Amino acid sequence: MMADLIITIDGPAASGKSTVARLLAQKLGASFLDTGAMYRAVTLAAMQAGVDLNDQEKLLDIAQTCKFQFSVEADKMIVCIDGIDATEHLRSPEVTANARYIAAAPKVREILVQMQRQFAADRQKIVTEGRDQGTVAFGDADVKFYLTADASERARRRQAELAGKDTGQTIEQIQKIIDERDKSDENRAVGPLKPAEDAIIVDTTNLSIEQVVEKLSGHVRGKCSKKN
């Protein structure tokens, strides 16, 4: 079983994806699946058990031993890992910077989009959003969306998200990490961070969030009138 209705959002670091794609859900009345949030979950379990980042056989054993749990509590994705809620945690410069390691690792990204499969699975109506959700994940999605944004801009948008959480980290540190991870993410050899073919690309450089929410419901609104 699939879900009636798949909507994926690609794109690069701090586009707007996680923000747009949970409040498009919203307004569809849709589950929202936060697919970043299942490779932060590996990325701090492998740190957790201090494990080497780049032996892709131990990410695999920590991707296959350790019990993973994902549930949609008030529109936010709730992480546990063997049975403890770990979702404050998964947004720390730390586990950021590392969830690139899990994403390169080809056999643990396969584990990692039958997570995503099984969770659409169980829901009506999905919106999800990560780097190849339109590609690799759901390639037969009813809509998919490609955002991006430009660097400078994407920047300012993780230093706002990040604020109060006291990382120490410039706007130039932060740049560079994005530009870093957009580099892992577009040459990786296993699910490229590129468009789907069919996707519709939407620039969001100069859009606040609700003028994209807007866009990209009006587009869903129109396949959806012309599926019925």
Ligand code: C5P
Given for the second form:
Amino acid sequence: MMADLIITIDGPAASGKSTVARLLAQKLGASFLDTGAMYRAVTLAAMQAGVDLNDQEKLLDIAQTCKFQFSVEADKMIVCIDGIDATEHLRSPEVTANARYIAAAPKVREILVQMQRQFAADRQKIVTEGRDQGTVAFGDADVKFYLTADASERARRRQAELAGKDTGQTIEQIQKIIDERDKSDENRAVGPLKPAEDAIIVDTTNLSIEQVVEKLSGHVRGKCSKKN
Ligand code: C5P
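Could I see the form predicted together with the ligand next, after the form predicted alone?
Then the entire complex follows, led off by the chain already shown.
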């Protein structure tokens, strides 16, 4: 089976992808897939196993032998590793920093892309979010978006998201971490962060979440009325 409607949202860190993808999915009655959570899950499993993160064979072994389960509950991706709910640990600063090793391992990416396609095949409509969803995972998606925002605005959003978690990071430190992550995402050989040729680029710097969701759903409506 293949989903009837596939919408991809790619873009740099803290560009609002997950929030927008979740809300757009809700609006369209579609499933939502946060593919960053998959990279984070393999990262966490590798860290827990204590393997050398530069050793791609070991990373592949982790990706193949651990049992990963991805489900959505109350609009949140729940990730289990070998039957244990790991959701709360996926967004720690350590996992965030180490995800680049997993993201740069081509064979691990292949496995995760397969899992993403399987997830879509099991559903009727899907909104999927990440870095390579429109370029690699779903080259023939119905509508592709690429969300951007100025670096300072993205740092501000991440700071607001972290508020209350007391990470002790200044806005400058947050911006530096985001910049480094984007550089590493843009420069890897496989599945790099870049807009698909046919992606609709949306600069969200001066838009509210609601405005972004409205804009995207307008494009989807336009596309679907042409299709039918
Ligand atoms: O989106 P999120 O910040 O959760 O992604 C964590 C990391 O996983 C990214 O910085 C990126 O290196 C990697 N990733 C990827 N391809 C995707 C989604 C995430 O390489 N489709």
